[in-house]
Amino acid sequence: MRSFNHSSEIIELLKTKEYEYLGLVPTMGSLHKGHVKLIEKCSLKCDQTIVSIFVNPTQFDNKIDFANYPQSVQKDIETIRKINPNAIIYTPSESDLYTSPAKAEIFDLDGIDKIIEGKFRKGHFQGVATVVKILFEKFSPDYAFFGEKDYQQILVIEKLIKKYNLGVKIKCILTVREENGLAMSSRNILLDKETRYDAKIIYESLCIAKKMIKKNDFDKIKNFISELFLANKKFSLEYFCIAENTSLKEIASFNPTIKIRAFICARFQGIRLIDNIALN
């Protein structure tokens, strides 16, 4: 079950293969069912798939979070092989992607990287954009696959592609959820069983917002969600907002002609859990 540590090896290998469409699934490893769906979709859409596993240092604004990020590379490789035995697995060292020290490039993303999640993770999306651009330029995939749980990330990458003419088409899959509604995330493994169950409050809050959306003032909805978390006490609410689908600008009232989403982030002992859903 070989993986490739150097992009140059993959580039040479691709020269020997015949394919119409090349697909890329960028991951940070610790694969879950959401990643499985991405790899499955890529394998169906494309006749050659690359899955990268790399915990990208430039998208972390918290050194402790970076150090604690779960890793299980060998298990991940086995998971990928079961889904697609012909997938090319890229497990680079930092030096294969960055010159030392690893540093994020600064992109003009029209401010979409500075709102919602970007307010609370300074430079996060610049780091995401940096590593994604490197991967796109190395392998020139036709398609790249991402999960809707990271909806803002998808918009950032689409903005990057457009601004820098990267010629990659983005395909996204719906958020894959645990039985209690919690969005699948590599960070979920850091939660104990009881806390993982109690984390259902995050998705439940989004569903409540969706039910309230047509008949209630948005401030009332936000206050209701805030009070829900204050009563819960286990999870602290970092943010909850309602925003327009493509600009991510916050919306003050319901307009059926404007597509909107609710975004949420809650913390448990330093572990951040994010989610979002379409409201109309």
Contents of the next structure:
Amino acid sequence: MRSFNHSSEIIELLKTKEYEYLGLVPTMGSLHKGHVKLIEKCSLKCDQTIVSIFVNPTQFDNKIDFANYPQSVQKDIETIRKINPNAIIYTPSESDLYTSPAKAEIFDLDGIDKIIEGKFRKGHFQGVATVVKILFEKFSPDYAFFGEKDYQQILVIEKLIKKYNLGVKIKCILTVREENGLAMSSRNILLDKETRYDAKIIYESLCIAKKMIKKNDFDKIKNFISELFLANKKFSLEYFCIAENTSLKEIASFNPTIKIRAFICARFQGIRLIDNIALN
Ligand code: PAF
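Okay, that's the form predicted alone, but what's the structure of the form predicted in complex with pantoate (PAF)?
In what comes next, the whole complex appears, and the chain from above leads the way.
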């Protein structure tokens, strides 16, 4: 299956195909094993898969981060073909998705976009919601697949679907990790080999939090993790927090009946890496 730059061609093609379930895997390319899992799961669940590859400008609050975002479209297309030769690959230019200049829509997402990651990346989730809504409206998929590493993004998209009646079901796929525990991310290739290894501190911190949670108060855990990063010469801690699973409201003490998660973001020379795990 070839790749398409225009959604209109895909919409025409879909009319000629017979399928029961259409699945969408939205990506920004530079595919890694986490994306491979998403495409595999989508291809198992749905008899027609679309994979989009588009580095979405409206979700970047930092021009340098946008300019440095890794891209490898040809390699990505080969990767997708190997997983599912029948997958439709959408590689649009900006003008196929946005009128010029590309701008994020303003959605009322009940504040879920403004906390945790949203505090540090102003407008990021509005940009994500904008492009995802455009993709959903173009292709009307039955299912869309996202990785648990971007857990807050999934809640933002679920909120978007509910508020705007988009009728798409979300499938959350478990985080795929490198050998040292580092969550797979397209940004990992921006790290040199040694730094990529040292980035294990991010997942280790989450695991420590999970171990400490039953015996210690949350301030003690936060202080412990802050000190771990202060002692680390490479990575600085942008945030670590413990929040309720669905509202993402920060909580201060452990109650086993409430599902909680730890969220972390660490920085190395302008490269931000995020991760999260369920704590109970
Ligand atoms: O998770 C990503 O790669 C992006 O945020 C997404 C969902 C493809 C929207 O640009």
